[in-house]
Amino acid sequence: MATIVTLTLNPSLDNATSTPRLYPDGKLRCARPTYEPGGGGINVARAIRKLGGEALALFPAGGPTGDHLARLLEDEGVANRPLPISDWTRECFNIVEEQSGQQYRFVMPGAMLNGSEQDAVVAAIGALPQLDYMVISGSLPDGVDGDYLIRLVEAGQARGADIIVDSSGKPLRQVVSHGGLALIKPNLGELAVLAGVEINDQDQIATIARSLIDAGKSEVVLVSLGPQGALLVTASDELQIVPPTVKKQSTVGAGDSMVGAVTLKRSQGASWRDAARYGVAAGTAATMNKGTELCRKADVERIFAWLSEKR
């Protein structure tokens, strides 16, 4: 069985609650909070687990919030390996205003990683007994730049792993410039930044994606198109996958669900087309749930079957 490891450099303990109405100065009485693990790679591992697969979530963790995060993953049955750091893992807040139904997301700065702690993450990758797929997903904490991502990619590549990256901004540009990736999943804005041009039509999207592939930057580019699904581009193939219309409750975790589903299908030997369809199904299924619930397997399988019939 192929081994999947997800890497989250900026994990969080996510606290969700609701209050009747938001207003300044007064005390806002809130519902009992719920806590969930957060961070790109962590949510990818959680999605894989929800879909019946296994993945090891590797992440730096510190303080009581880091301990709480690890316990929550244990409760979900997600294999995890927290790497001790001195700073506390951040805690983020999601608040729903009941009167309007609007959601407010308060994202805190990530825990700092000093030089030795950064080295420990690289060493942990090298010490893994097996590594077939490594997913690097999420933002970077302060003090960590894209050059460090390249070190992590090289550590995974030295183990012969397929590297899947879901990031943004300068870190994404730097790691794509390094090249040799198996998959990147930019949205339209991120793809435009990578190309340094404005994107005005779908033909342009495919041309830019294929130029990255031809240059050896990534074997596959899966461009996220929001409600329009995704555009899969390989060296010899191009496929837009448009999901069915569903009642959208929240977009939180949709991208992570997509990446998790794609990685799981590929690890099971599926073609890129089927893996991308499964990813779009998972991303769509995640939007059907409130808050940060991610995708449900039954919804994913139903949407995947619908997409497969539309070949």
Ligand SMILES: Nc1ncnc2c1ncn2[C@@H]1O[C@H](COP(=O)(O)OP(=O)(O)OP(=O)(O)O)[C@@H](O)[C@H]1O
Given for the second form:
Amino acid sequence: MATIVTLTLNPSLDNATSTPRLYPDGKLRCARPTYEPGGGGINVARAIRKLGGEALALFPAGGPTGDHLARLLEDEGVANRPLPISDWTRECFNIVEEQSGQQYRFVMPGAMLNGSEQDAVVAAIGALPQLDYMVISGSLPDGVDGDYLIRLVEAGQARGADIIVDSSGKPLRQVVSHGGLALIKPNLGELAVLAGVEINDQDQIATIARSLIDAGKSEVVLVSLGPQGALLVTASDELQIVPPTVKKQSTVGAGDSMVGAVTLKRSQGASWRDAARYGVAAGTAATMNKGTELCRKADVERIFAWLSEKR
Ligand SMILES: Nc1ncnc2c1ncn2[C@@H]1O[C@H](COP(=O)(O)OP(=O)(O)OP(=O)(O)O)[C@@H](O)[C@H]1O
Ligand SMILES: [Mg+2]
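Would you mind generating the form predicted in complex with this ligand now that we have the form predicted alone?
Now the complete complex, all chains and molecules, led by this one.
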């Protein structure tokens, strides 16, 4: 089995609950909370696990919240390596107002990583055995920038890994401009920021993706387009993948499910076309589930079969 590691610099312990109605000042009595692991790379590893594969989730973790997060991953059977830090892992809150059905998502700033803790993450990658894929996914905590991401990319490459990045904003721009990545999965907004232009038509997406590939920034660009699926661009290929219409419940976790599925399928020796189809299937499957639930394997396989027949 190929070795996949995911890196999450800004993990969180996600709490979800509900209350009849949100109003100021009074006590808001909430339902018993549920706890879930959160953060890009962590969710990518969870999605891979749900699809029958295995990935090691590497992440900084501090305090009892960090311990709780690692314990939740343990319970799900996700291989995990928490790297101790002094700041406590953040908690984020999802609160559903029962009366309206509306969801409120409170996102806390992430735990700080001091200089030696940042070095420890790089060293932890360096200490891993030979890797096939390293997925860097999610936001960055304050004090960590694109230059640091580049150090992580180089550490992963030194272990032999193909690097897959799903991030946004300036850090994504910096790490892409450094180049040498295997795959990036920007959504439309992230691609526009990456290219520094407004995107108004479909042709432009492919042109931007191709220019990144030609400049050696990434071998493959998979632009996710929400309900429209995704556009796969490689040096020699271009494919629009349009998913079937499904009953959408929640799009939370769609991007992470997609990245997990693409990485897993590719690691099993699939073509980029099939890996991207599997990714679109997983993203779409994730939208069929309520709340933060990631994709279910049976849904992914069914949609993948449908996309494969359409080719
Ligand atoms: N409304 C939808 N209907 C069907 N499929 C969807 C929908 N939204 C997302 N998807 C699927 O999930 C994939 C990833 O979604 P999207 O393009 O929204 O990524 P993202 O913006 O990175 O998401 P995230 O907010 O999870 O990071 C899409 O390529 C598609 O396959
Ligand atoms: Mg995303």
